[in-house]
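First comes one chain, alone, set out as structure tokens in the form predicted alone.
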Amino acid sequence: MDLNLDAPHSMGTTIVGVTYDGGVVLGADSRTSTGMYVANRASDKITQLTDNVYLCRSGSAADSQVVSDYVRYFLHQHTIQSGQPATVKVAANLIRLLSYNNKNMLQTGLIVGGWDKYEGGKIYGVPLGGTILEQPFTIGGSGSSYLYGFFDQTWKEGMSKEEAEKLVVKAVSLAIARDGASGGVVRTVIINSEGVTRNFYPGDTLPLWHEELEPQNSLLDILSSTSPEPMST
């Protein structure tokens, strides 16, 4: 089996954000991948841009870490100039204008989500290509095919924080169970008017979807399990 372990880094990923009464909530898996190999099992797919503003990373490690970096040192710049912190408006559009103007040698895809002043609790989807759009909910990444109409059905306005970030986590861990490039850990972070919180969830404690095997500690463990039983005569 050739794992193609000279391919790019690719975050063969799920990212979700996702409004609610007061501020958003982002979530992302951990998985980054190279070919078919498990480049790192625990990366942190959602990058603070400014104190207000993070950004979930999806396709091309490479690319989405340098437009990341761009961004934040641009922001940063703005915010020096301007005196107070850049809106999520603001971040959102520098994001769309790098990733349209470079569209024929990026391949990510981006969500933006932050709280500010002026508009409170605001999601971007930047796709493929440098579109933006305000939605109130974003979903991406390879395993966002899995989840339209789960999110069809279960989303709803005014949504408590605690509600919000509940939907997030099952929306990726559903993810994780389908998708083969999604897995690991889930991350989640919450932004609002009081700040930032960051929460992690273990993939040993994410809900089993289907027909998803329990976390073994090793291959034996697994094969000892589903071995059958002897025959009696």
Second form
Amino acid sequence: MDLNLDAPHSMGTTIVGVTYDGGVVLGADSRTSTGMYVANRASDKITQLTDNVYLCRSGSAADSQVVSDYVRYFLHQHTIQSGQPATVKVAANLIRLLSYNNKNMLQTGLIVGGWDKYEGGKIYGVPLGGTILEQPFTIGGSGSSYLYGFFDQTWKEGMSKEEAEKLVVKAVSLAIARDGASGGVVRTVIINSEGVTRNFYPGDTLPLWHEELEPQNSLLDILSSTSPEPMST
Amino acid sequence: MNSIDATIAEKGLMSSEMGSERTLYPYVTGTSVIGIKYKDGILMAADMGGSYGSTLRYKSVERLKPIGKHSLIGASGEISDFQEILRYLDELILYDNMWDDGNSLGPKEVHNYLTRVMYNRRNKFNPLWNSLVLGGVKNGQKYLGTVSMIGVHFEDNHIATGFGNHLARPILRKEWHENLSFEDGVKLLEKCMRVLLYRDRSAVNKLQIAKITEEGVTISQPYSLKTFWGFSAFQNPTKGAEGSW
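Swap state to the form predicted together with the partner chain from the form predicted alone:
And the full complex, kicking off with our chain again.
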């Protein structure tokens, strides 16, 4: 099996963005692969653009990083010139401009999420090609294929912050279970009028799915726990 | 440039596609749009699907939009290119309004503008990957036309793009007539949309119908069509011929 360490860094990925009553929750896995090798098992795919707008990145790691760097730079200038925080719509449209005008060269699907005082919490999807679509929730990355049915069934309007975050963590965790290109930890970012909260859910805090077993330290622990002699402390 | 440099340059162009700017293939696409002339103006229908390859990824994409006072546009093909066309048209209408001379661009003029844009992009090998339907009424004159991604354009009493060309047109040829009422027009469009729903893999059951008359544009709220599956032949199609379909 060829590892192909020269393959471009791709983020495979599962990314999710969900609005709730009062803000948005963004979620992502943490695996970056180069061919079959996991180049980074703890990546942070939820990147800050401004204090109130964040970006979920998928596809080519390089392309998404450079797009986010340019947009962060433009938004910074825009904030200075306008004297107030940039709106989510402006950030999303800047992302769209770069994605659309360079559609032949870029291979990155992005989710823009944030909160501003005019529109509240908003999520914008910018898939391959540079289409921009404002949606109550959206999913992206290779792992998202496994989540369409899940969201069709489980999504509802007007969730609370806790419900929304639970949904996001469950979704990313389900995708990680089935998508080889997604893995590691689940990161979430919650953005609302009060500010931004980053959360981190390592594998052992996530629920177990079909055919997955409770992780153990060693076989020896299992063997000793099934023996009739009680363990000495 | 000597021959060695030329081949290296070509290879560079081929591998990174930096030199040529061309839209190679669409990503997020809309399927058929159908338009007909009726007694008071134009009726157009399109579903709200945005497919991503074979996945029915987006189900609330508005593919029918009003343009200025007198026109209505419907698009199939790459959605990002349609969004860009809407920006071009927005600028066109804005400049037209800025003249403030009492004149306004009618559907014929908008259609012509779009034809030029699409054809010129085609000549540069960088097409806007869309098939557009442009309809409208100005001073009592009804207009319905289409432009494709290669610049082919024409007007007719009924228009269809994509799968609609194959499935809707035969129905329209048979059942369209001059001075259709609004109700008959809507029923005719719904008949075509239902066939497309049965037979077009990229169709979604959520559509909008738009009407444009001298008074203005109305785009309906999204709605779904009932479908019929009650043929007796559908119940047990392989009985007596196990393994067939």
